[in-house]
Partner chain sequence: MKNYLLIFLMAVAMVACTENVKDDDGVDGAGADDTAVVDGQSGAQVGAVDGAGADAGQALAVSYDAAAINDANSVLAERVIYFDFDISKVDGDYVELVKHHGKYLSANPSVKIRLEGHADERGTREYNVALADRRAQAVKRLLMFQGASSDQITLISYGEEKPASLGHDEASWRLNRRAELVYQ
Amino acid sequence: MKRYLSGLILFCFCSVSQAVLNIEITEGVEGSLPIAVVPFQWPGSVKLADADVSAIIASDLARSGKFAPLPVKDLIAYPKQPEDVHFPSWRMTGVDHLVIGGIRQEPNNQYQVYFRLFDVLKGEQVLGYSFAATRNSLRSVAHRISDRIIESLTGLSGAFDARIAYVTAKQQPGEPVTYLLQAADTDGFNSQNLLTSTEPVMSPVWSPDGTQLAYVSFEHGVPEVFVHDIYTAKRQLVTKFKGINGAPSWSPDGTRMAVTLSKDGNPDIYILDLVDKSLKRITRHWSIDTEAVWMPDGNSLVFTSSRSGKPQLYRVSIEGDARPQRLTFEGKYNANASVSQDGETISFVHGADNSYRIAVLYLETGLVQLVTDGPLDESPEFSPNGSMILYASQHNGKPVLAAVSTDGRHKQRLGLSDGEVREPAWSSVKK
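In the form predicted on its own, give the structure of the chain above, and only that chain.
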């Protein structure tokens, strides 16, 4: 529902302040691979609490849903070098793998972060790298190490050294709501406020190179699509046609953008060439066509349409020369698609019995699997490696972000300690 007609579906935000996202793993330890991450050796006597590299690695591994890190209090030893590791003792703890490492102070406030990953059962090293870092990049290096470990042990590309975007809002008594477009690391740290507005901001979506965000803003009283450079803070107004301008989606090569426009009367899907500004109409129907997202090959779009009477997902060629193919048939509401980078699965919002849940459609078989419990889950977004889905949900009556593995077994919740958060978007580019 994140992109479903910007002016027609608008969720209420209230009493929100800018804050770090707090992450709570709610399900998923059972069945995860046991691993031990030994606290890294730190130079000097003062340890940077907000850049505890080993703690960040353990947290990332747990949040991936693939691993169950051994609590630090249960570690049987604190080896710093390979020769310190006594494999028979570690085998008795039941862990499959062990991570050790440390941080060396270098001249000019530089650091060298090194780590080793061991297969405990085989008693041998699997991985070992060293990274240069500054004080400000220690957290990013920790995420990079997590990604290397995950890729080595699962074959999946890591997704933690990336950024997420989201919308929050803030309201003081007697004052209008202030909407904030923010970006942060995947664990909620290093938040960056990109835009502050007293009008709604919706549908943020990352450019393929991770340097820009497109979004819908109502700052001029009507929905318009903007592109925002997250490094220079420069903005560009992309569409301001009469009526609806909404649901932006970048093409895989970043040269085009699919948008929903009603300039010709009915909401339809168009493709805007970002280089020459030409516009191509893709759908022509009396129904509402919206929320288009690109397939990875750049040759077709998946979109939401009410042409069957209720919102359902369809696929259409960008040439617009063929009838759209209907993809979903179960339930009266299926909308707001996100396509995995391999193009094999689609996550979407499935509505039935007054409950909205995140579902996954496997394109090869047509099988649909529900992966969340509802009752108001929305805005699904695949992680770059396709193993998790970030989405908007509710907890204790408050909007929060949540993440679930594609099999529905591993779940976590991301919420502001004193407010609400919506509209997640996960960059596919590492920092």
Given for the second form:
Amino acid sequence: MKRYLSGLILFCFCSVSQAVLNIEITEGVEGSLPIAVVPFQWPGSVKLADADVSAIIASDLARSGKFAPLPVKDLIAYPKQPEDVHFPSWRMTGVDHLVIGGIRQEPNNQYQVYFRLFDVLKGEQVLGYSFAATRNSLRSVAHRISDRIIESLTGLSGAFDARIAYVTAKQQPGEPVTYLLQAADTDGFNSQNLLTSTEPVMSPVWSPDGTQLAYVSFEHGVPEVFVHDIYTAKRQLVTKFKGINGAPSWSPDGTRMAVTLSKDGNPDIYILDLVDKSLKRITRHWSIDTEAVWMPDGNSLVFTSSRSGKPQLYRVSIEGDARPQRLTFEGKYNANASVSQDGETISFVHGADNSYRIAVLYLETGLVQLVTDGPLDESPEFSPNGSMILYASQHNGKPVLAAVSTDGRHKQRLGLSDGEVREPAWSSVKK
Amino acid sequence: MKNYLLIFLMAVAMVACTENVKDDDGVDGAGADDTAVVDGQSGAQVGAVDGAGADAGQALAVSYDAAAINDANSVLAERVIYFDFDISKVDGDYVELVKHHGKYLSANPSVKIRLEGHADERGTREYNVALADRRAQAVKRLLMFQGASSDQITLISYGEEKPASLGHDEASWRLNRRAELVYQ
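Now the other one: the form predicted in complex with the partner chain, given that the block above is the form predicted on its own.
Now the full complex is given, and it begins with the chain already shown.
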């Protein structure tokens, strides 16, 4: 019975661990740092195909846009221990860095994953760590190792040991649309169904601690904002005012939520205190005010407003005492801001001549740079370390998720095997 | 002319009554916007009414009897209002249609409708929810102007989430920028 049960659990795990999103790097590998990731050593040489730790690390490094891992077939040797590494030979291959490691089986289905990162030119170790893992956390540990390597070599904090939430719409001919809210690892594995509805689901956004998602669901026939704990699956209805309940955004400390409500006549920005449930009105204008996001210091919001006639981005103090300050001036359609963790850059949707592209605004200089080609790009969201922007795009007429480095140089597409995928949200990195 | 004056006066009254207009920034914009809906159309509107009068013999029979809503030949069978891109003002071509629905609602106070606002896929999703909400609100104002009561009308904005046509070009987009009157 016990054996039967463990087989069943394994089966369940496998069924959710297939990659639903397939990642394809579409542009820009030049300028990336060459690195070699040697296949990790497995206990008894039994590699778990769905948790190939070194392959996951190499894939993360490539996806970061900062590294160009050497293809496995081009590796000159498979060193297992530091003393096996012959630096002069590795220098000949042109790589700057080398990663080796392995997995040790421990009692009770536990594993130890260890790795070392070497500077090939200096011939010395840069990093060396060992992590405890279970069968189910091996992929997560691999992402954590990628984050450590990237942080150590680029200074950027990690982004891969995190979750992505997104909405998928599926339709069979003659059937109503089914809307799914899903979460997956940043490489598309371990996808999890959080909500299935025949009415629209929109605007998922992670709580700062990555344990809860807020989103808009029309499941009761009207838009309402819910908070969904992804570990307990408990849901809470947080706003159900007359009219629009939309565009939720958590405050950096997770205690408040900015929302768009039209209960007083027009779409305006409000802040809901999640603890005492009090509501504070922030904007008061006859035009459209929506899509508020918090600045990292928690003192102001960036939002979209049509107060000048066309949608533009504005910034307003949460004290609501000052006039909103306009941030975008070029073009007639600038909307849906995402603010980087350091508060220095804002990504948004820039529309012109029927083409909607992702743009980046550098707040200090006011400089705007277009980083995608359109024509229907939307829902930009910075990765936790600000180096990438995840967004929704179209490929061959089908909605897909894509990512671009903040400088626009490096692009990748996250294709979904089935259904239309939209509105990605990137969680903070697991602590 | 009398008609025209009456409409104009009512428009002024309506604008004056709109609470939102009291916002300092809003006066110009909202005033201009709301007045434009009626004033801009009023010439065309009067023309249309006159025209209808002249052609009364062959035009659609306009009846506001309760049963008219089930008559496929009634003007009331037309229940979708289309909009220009990023515009929430009811186009002059549709003012007459909305007026008929408003009069029908006014004559049948027990009848209820759901007014659904929609947008095309261009631009951002939440902005489109807000835009589509304003489209439905603009239709609601015109219905109420004809005597419909606000508790006959439930309003919902779907933004770009429920397109009528699935293509990615103007042929589809123009069908998706709409407000639908759904009789309950």
